[in-house]
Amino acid sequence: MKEIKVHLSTQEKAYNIEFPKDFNSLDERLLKQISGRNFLLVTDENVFEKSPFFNSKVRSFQSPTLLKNILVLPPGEIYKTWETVEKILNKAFELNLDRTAVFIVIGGGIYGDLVGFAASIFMRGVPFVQVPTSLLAMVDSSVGGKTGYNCTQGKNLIGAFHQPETVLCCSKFLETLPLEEVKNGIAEMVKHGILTDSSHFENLEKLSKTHLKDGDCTELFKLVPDSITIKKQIVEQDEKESGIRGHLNLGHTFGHAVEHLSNFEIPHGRAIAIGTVMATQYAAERKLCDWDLVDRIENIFNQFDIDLVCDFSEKEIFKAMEHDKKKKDGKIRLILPKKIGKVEYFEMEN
């Protein structure tokens, strides 16, 4: 069987998005991604301790040489802040890294978000490797370069773009994760296909009606590469996110303010979920789209059972949305749904 790659290309770098088939081929992979180098492997306890890619001692990471360089951090968005940077800028000068090291994270988006910001800043820059565990951080968050942390102001208002050397997406990672993180992913694959794919939006449809049987991902996996593969369409032509790349946003402004009000109970993909029925009712309620368009993207989030309740107020969220980076001249500019395949942007009205 043909390996599977979707290649990414920037102004800043070229690299491949890349699918190991199992963990044996991901710690081989891994290993020869180092090539030599000095490197910090940051991850958080869960992977750590559950994952079978950690619990396998014929595997590399598990020899003391390399144990040591393994920064095991706690998990969770109430972690994504300055002093976790902090914690991986120390590690790495206790490691005596310099300039020809690598950062590799395996984990989800938060730590990827993280781990990413602090190569961007040490030694004004080192290489990193994204080894996504989640199904969020494989279609979204790994993909694109954009790293940071939150603030009390807001979800990830501090960063800076920095590519990837490599992203691993090993499938074998999404079958020890609970039903409750794939459904959160599901929710950035389904925006991936209103956005430019109806193809890939009908293919999740579909595959909506099986529920995810039994928690077996096998055919959601199969459309993995389909979903990176827009975004990085998008991304090649807006790296910096001036123009096209906004519309990855769909979503975001309401998501955001969901999230920031729940004190991040509510998890990213189930925000950005809610989000996107909020966007799509705000365009129907603007003769954007139709009625029928808030239906049947109501219907796909339902037939995968992501939770769609939202027990705070339009004002509420129309107020934590002040503060959403993505504002230009004063307004909130917002990605709106016109059909399945095509969005537009939107000044909101103060």
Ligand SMILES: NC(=O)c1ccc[n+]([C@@H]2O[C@H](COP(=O)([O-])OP(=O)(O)OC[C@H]3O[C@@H](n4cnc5c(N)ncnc54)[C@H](O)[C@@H]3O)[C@@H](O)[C@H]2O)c1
Contents of the next structure:
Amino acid sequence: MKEIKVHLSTQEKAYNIEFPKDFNSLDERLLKQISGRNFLLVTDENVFEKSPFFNSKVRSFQSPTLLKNILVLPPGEIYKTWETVEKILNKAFELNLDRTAVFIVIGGGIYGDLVGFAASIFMRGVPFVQVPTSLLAMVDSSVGGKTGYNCTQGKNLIGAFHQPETVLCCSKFLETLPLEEVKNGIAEMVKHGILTDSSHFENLEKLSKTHLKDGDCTELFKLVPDSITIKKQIVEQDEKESGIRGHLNLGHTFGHAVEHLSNFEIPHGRAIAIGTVMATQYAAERKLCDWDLVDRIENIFNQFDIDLVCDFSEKEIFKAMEHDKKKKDGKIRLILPKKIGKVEYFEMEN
Ligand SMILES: NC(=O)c1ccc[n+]([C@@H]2O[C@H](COP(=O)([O-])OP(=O)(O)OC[C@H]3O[C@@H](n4cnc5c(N)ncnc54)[C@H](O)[C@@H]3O)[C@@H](O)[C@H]2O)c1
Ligand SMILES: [Zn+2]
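Could you switch over to the form predicted in complex with the ligand, since the one displayed so far is the form predicted on its own?
Full assembly next; the chain just shown is listed first.
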């Protein structure tokens, strides 16, 4: 079988997103990546403890010489802070890394963003390799070079654009990923389908009727390269988000408001699914799309068993949206769907 690769080319860097078929191939790819270079590998406790990539004895990274270069940190959005970035930088100093070193992150979007950011500032920037382990990180956060952390003023408000050297996306990680986390990734895949590609949406629709009943992600993973390709095409056109990259925020203005109001009890993917339905309803109310589109989008999330129940009032949600950083000239800019495969900007009336 021909090996799949997605090539991403930005002003900063051109690189491949590769799909090693199993952990042995991933292991080999990583060893190649660190050959002749010093490195720091960061992961989170869940991935370290649950994934056979780390707990099987055949992995090279079990050897004491390589094990000392691994930093295992606690999971969760509350750790997406400057203090964690500092821990990563301190470990790099402890290992005597210099500008010729490489950082590797094996984890979900949280550590992908944190390690990418640490790599962007360590010695004014060293390369990093992303090994996404959650579906969301595979299709979304590891594509496009946005890195950063949260501060008291808000999520991801401090960061840098720093493209990885390569991304190694291995389906085997999905075998230990909790079902709720799989659903978070599906919400972003559905979003990609709505943005530009009706065939991707239709493929997800077909899958939604049969899939996930037994938690097997094999069929779902076959759609991951398409989802990545949609995001990479957008990033290639607008690396620093001055135009079309903003389309990726479909469902996010409403979704972030829901996330905030729930005190982050509602996870990101579910909040985005709720936000996408709200954005579509908002568009239909203004005759920018048909009500059938609302039904179709609601239906796909329901089929995937993504809970769309949200107890916040319209007033509460609009108030929470005021804090969104995607404002322009004091006005909130929404991305609204017109049909599957087409969205457009819309300035909210006050
Ligand atoms: N940089 C970007 O462009 C971008 C885009 C979207 C989201 N994000 C960021 O991504 C983050 C969310 O990413 P996420 O949903 O991957 O969160 P996450 O990193 O917290 O991972 C989700 C959960 O799954 C666990 N996990 C991950 N892989 C596992 C595996 N293979 N087996 C078992 N458990 C596993 C993690 O420990 C965690 O508990 C947010 O901080 C968001 O801001 C960034
Ligand atoms: Zn998102």
